Amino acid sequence: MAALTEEQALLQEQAKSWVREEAPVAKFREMRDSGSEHGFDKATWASMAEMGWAGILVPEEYGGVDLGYLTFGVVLEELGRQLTASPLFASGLVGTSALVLSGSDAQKQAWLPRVAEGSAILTLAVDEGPRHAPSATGLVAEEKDGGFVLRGSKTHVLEGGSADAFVVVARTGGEPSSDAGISLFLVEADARGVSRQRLVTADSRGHARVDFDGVEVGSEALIGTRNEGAPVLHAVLDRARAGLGAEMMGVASQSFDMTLDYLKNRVQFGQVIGSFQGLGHRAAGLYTEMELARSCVEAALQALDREADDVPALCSLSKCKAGEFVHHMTNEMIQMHGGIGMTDEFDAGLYLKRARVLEATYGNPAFHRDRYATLKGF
């Protein structure tokens, strides 16, 4: 990790002890085994509101203790190496930016100390089919006697089952694949109309499809300008990629570390396989790889917290180069542990799959290398 300030290395402290003695990929495990409609352990959920990580991002008169991506960082990559599953991200990171960007002082203080608290889950509703295009939004937002009627679906939704709200992209005018005419509105989960559906993913998480048949609300509402929501939208987007960038590199550094652990000790014809100069020129290969997807990682989070003008081309470079170490050092993973990589048994396939979620949220590698050519003016 980057030079951290002495706060931000207790942090990592804390996150790294409390994750492996309370939330070890083995509490994953009995999760998804026990088929819990939420995604995540209510309890261990409540662990982490409980030392503040819900409330790392929001500001200090709302609840929070704002102290910025990085930190948050940290505390997605110790999350990522277990396979925590929590709200944390799609609530205190996602839903809480578009709200402190863009939400109205009402919407902050009704919202906010809540998110912070854990007592409430707010998350991004943005896709609405199979692959990551917030400009091709559909979901219609009428003006009706002052308020708005949204009428849509949304697909994929992080946490979509457990959420209290949802901020929620929608078109006020424009076409189709058009930033022009998109809003974003603060919708209660429990609005009349609003239903939803649990999808069942690889990683065993609380997606769901979320469908608005005919939901009215205010025009307090609305977050931000009407028809002007898409530079929110994009800069909300680029904080979740920063901070998906992070959990990837805690997936990856882990895959990295069982790997070596097992080419330190696997025996084979009298030598350690480690030994075996193909293996160890591949384990040599994948360490490059992680350091330099690690330093866009920091890159792009330290970007964010200075406010820089580059953020858009970072986000996007740490969401592809973190992806595409993730995809490669997980399937290295499979294929080194061998036949025991295979096996549901052995926790390589649970890190495998969460991997392939993470590359595909919010933009999978060939959207974020098309992005950044395109803001670097290619």
Given for the second form:
Amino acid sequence: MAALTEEQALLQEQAKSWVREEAPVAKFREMRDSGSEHGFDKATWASMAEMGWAGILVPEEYGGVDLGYLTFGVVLEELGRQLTASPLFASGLVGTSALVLSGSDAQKQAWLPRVAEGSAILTLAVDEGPRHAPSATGLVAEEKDGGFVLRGSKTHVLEGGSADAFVVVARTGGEPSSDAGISLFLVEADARGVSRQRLVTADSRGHARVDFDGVEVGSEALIGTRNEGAPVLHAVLDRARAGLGAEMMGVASQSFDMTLDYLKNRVQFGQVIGSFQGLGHRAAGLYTEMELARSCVEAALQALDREADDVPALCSLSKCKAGEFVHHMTNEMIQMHGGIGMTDEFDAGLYLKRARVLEATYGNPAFHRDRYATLKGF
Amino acid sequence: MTDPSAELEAFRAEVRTWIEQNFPKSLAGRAGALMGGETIDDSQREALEWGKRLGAKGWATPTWPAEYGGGGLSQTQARVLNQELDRAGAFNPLVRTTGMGITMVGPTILEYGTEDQKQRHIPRICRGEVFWSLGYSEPNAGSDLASLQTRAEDAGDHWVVNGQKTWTSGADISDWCGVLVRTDPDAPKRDGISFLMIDMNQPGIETRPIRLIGGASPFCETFFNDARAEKNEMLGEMNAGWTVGKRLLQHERQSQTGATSGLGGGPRKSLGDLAKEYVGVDEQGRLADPDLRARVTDQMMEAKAHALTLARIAAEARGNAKVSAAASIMKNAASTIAQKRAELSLEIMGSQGLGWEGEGFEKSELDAVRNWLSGKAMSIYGGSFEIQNNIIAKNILGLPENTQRG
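Can you now output the form predicted together with its partner chain? The one shown was the form predicted on its own.
Below: every chain and molecule of the assembly, starting with the one above.
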């Protein structure tokens, strides 16, 4: 782990022990089996909010603690380790960063204090098709009587079923698939014309499709400048990707630990299977991959805190390397565990399923390789 | 109380001034000047002269104790020195001109040597006056190094050494060689080995360069026929050579993690830019071959991840110079990444990347071919890829030892 400040180290310790005691993977399984409507446990979320985690990125003047992205990442990694389900990421990182970066003072006043205390959930509504394509936004916001009318649909909206408001990516001009003409709107979930449908996904979390059927909003709903929302959107997405990198590191390192533990304990042919070179070398390779991926994840979070120039490249690198590693690691976890790994009773499958959702969210490794090449000028 | 950061900045200013006054600007970014062919040209002479100045200052071995000719700097100061050298496009010629002296032998002598050995050997390494080679591998002792057979017999006031070593890099031009020898043939194989420092300038030693798949190479076969080693040249205890030798290998691995600074490779053209040159781009400025584009990007991202990991290890170590087990991870990653880069370079160049010599090929193209071939050794020397994986599995992950020992 990166050289953490004392504050970050304390928070990491707090998150580690809280997750272990209050929200271990057994709790996630319980939530899944209960058929929870929103894909998280309310009490668990409330206790996270009580510890102030939802306000880690919220400026102090709006009731947060403003501790930065590496700090948020430290918490997300611990949550990832036990698959702790909550709207913390969607609301406290993604939604919050949109308002912090570009929201009006009124928008911040109205939402950030509630987000910080966990009484409101914000989320980003961006993708419209099965693959992440932020610039391909087709949802239209037409000007009308000094305000706007939104028409279109968003899919795979994180915590879409429980969100109180959406940061909606809309087109107010420009060619289809171009960055020009993209605008961001803050739309309340109970606005007339908003309807949502839960998407039951493999990871049992709270995803939804959200339809905007002639939703009328005032001009005060615009986040930032009309037609110039793309740079903000990309900045928000990069922050989200860095956060997902941290969560994927948590999922993957827990998968690694579980697998290593199994290699040290499972006996076949009269010896623990970890003594076989065919498995030992694969474990060594996974460990190497893990160390490299971790460096990328931490570098992206630190670059965000430093407001460095190479944030976009590092965030794509982080999302790609952590995504590739969690993919490989969860597959190897199943394979090395053999039959037991295939059973629902064992946790490996829960990690595998969550991994694939995280990999795909806000751009899979192929998306980010492509983006990295473009950023590097080829 | 003095302000440590102000102190460090003062040191930085001192370093910067010294480099300005001593480093010939004509050499900036030209570490390769040292790599020249068989004749010594002016730039090479200039580089050697610069190396002497750096060595006299102790800054070719910045963290070694000043009493033996080192720079006596802290890790933090040494980092500043390296940053300033990089900034000026300067490099440390002694890393090359001392053979294995700075990277491996010196640190091991500092750790295991007697006071007398340190006094005699370390200052000469610091000043760049000796070239060190290492006699480890033998024809029948590669990955299974401990089965080595070269033996040293006690002849009263000296040792008599007989046997054959191979892959002795630079043996033909070396002044001294650190040799692993068997001093107790009856002990279990790891317990009968000692580490001897042998003066190469004597009739009992013969070296023969080995030609590799990429052409001429620094590697030699080295024959010891009743060669002589002085009694005071045993490094560490008698029959404890395995421990000393293994420790030295950790330094070797460290030097192969890609972290060795001061080599000053200079900025290389990125693979992406190279590909643009040979393959061209489409209307959107993307590489015209999308499959190649994806694989080039993958390699570049791996390389970036590796660089970030080196930086992270340095940041986490914060002045703690202990050689860590992480070296095995980094060595494997470094060799994989470098080999992938070499393969992609060839692919990018197409038929121009298949030349061997003569007309019709640019120098950069011919170099790419030789680098591709010589780079195959990266995952073999210093403990092969597989041996490193054994070490990771056992020492880092705590898995039970494999039947094949690392």
